[in-house]
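A single chain comes next, written as structure tokens; it is the form predicted alone.
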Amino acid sequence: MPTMRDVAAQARVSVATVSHVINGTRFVDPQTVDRVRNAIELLGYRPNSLARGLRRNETSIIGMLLPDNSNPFFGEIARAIEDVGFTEGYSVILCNSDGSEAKEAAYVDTLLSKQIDGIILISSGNNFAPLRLILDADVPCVVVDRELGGLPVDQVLIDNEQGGYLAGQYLTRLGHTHIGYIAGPNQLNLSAQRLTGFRRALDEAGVALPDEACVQGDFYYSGGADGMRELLRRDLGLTAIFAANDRMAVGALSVLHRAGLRVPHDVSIIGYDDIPLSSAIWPSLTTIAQPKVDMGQISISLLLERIKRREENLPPRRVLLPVRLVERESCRQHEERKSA
């Protein structure tokens, strides 16, 4: 491959007026610059970025870990940081862990040799360790939408106790009182605390939720059905079920058809997160939704500020961010069936 020495031998002038042209640090006469820019496209010379970020101790690199990039909840918050991102001049690296700790720790050793000046981390559970290697490493990190106790590091939360009293809420002002529950995976915080939630609005209701009327989940569409399958099963006479995210929803709204029961008519279904297919099935899924333009876009500001300023030794930041119920088709007022 060309070099900076083979672009200035084209243009016949000093390598060092080449690296003044190319990172605009000192004047250069125009007629030069045509004659370094011309020798540049002729030879095809591209400047090595990387080399130059770590002159400055920076690489202008951000890495980014999902639990799950196949999770349209995740895409979203990623495309909000990488466009943030590449307006401020950042390229940013994804990274998907499939909920393995294994794999997010071997990325986050993968990204802090690359030199990179942030990370942006949603764990893949309740796991510290991939968090106390960054922060070790002395790297700007925030954490999204995983609550990782008292570590010194940006957090942005979501309120997911409310998100949870709201779909309890809504369930029971509807006049349901035989309501299951398909929870999300049991390493996370937000899985509890959506289950907090909705369970102290049905008691605030009067609305008993007995463990037989919930069952594991894995915030994937075959957990969502799995999920529904069971809670058939055991023939509960349930008539409304609060799924703790969109895609086990619409895998129970589909075992649900395939049962011949109607929804809303027979069973009203309520999910998490808002997907974009929530809006997009028959019957539109209600849900709680959540701010992942918000979430991306503020855990990106968080980040570039602390790089920006890092030798200010800002304190941690804990962002909060509210939740909404989104009004669709899959909920009705609950009636009771007149026997024949």
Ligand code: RIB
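Residue numbers count along the first chain shown, from 1. Please read all numbers here as calculations on a predicted model, not as lab measurements. Between two forms, the rigid core is the largest collection of C-alphas that superpose within 1.5 Å. What changes on going to the form predicted in complex with this ligand:
When the rigid core is held fixed, the Cα atom of residue 318 travels less than 2 angstroms between the two forms.
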Second form
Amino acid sequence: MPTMRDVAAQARVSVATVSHVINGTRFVDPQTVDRVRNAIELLGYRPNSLARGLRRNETSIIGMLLPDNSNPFFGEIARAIEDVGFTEGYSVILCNSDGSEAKEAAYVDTLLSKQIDGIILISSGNNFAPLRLILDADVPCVVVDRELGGLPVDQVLIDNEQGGYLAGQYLTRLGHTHIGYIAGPNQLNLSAQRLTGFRRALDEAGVALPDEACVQGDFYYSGGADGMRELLRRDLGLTAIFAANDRMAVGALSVLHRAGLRVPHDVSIIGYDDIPLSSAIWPSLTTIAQPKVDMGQISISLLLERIKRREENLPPRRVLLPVRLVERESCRQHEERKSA
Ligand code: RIB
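Please give the corresponding structure for the form predicted in complex with this ligand, as opposed to the form predicted alone shown earlier.
Following is the full complex, with the preceding chain placed first.
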């Protein structure tokens, strides 16, 4: 029974291009479309044919796509995946999309053309096209951290609303009522989830979060520093900051130090992720810890199980993991300043 790969070889195009021609998911020039259609007819390929049962798992290679390999958060997940994969006899190819949809698509094309046995995908954003390509090529896949809802695929996710809530509850219980927020990239669902939980905790404590106390971040150190500078410029009398990831919290810390503000005496700050740097800096960063090793181990285990039990066509599984507060030195009880 011819496979999508056989059609691609016959038409001298990538598997992804065959998928685009069949599904109309992207423009393909007419000449290429003709070549693909001629190949389909010549080989008698039937989309969604029984290729599933005839795919050959001969490479023992897993592909992993992540948005930023310079971020220790993803590094810890990748390390856990590679550890388990290698133990189980698989090599793991690590691809960095740099948060670029174009780069992400290019890497998916490359991985699909390399006969890999499965893919673990941490999406660059809310980009469904790469996942559709992977599923059309009938390659086992697990989505991690950034949910891509509505498609039949295993997902290993985090309860980000709980995380935002824990951060807000912690700061309000310390007595802070003037709190600032440095948000994650607004194209990510998890950014909205963290803000929703954070707002819920502040609402429960009767603490306002005015728009001017919120700035847009980007999950990079510089984004946290820029956000903190803007919040200081607005002169809101903030006594506590929640940064939606640790790298931005570290960037914000550096700005507070340079502005002559002591952490936590003048301003408390809490982050999110619990990357190794957070416990190494001074003051050490209080944060919401994500279970990065569990995320990696569970995702590779689900993928290998799906590969090995391919014929059973297992139903998609959705795993939601909790986060936890890690209290360190960067936050303290708020005391109203005594008037002079
Ligand atoms: O630090 C990178 C952020 O993006 C983390 O909070 C993680 O959730 C990832 O999606």
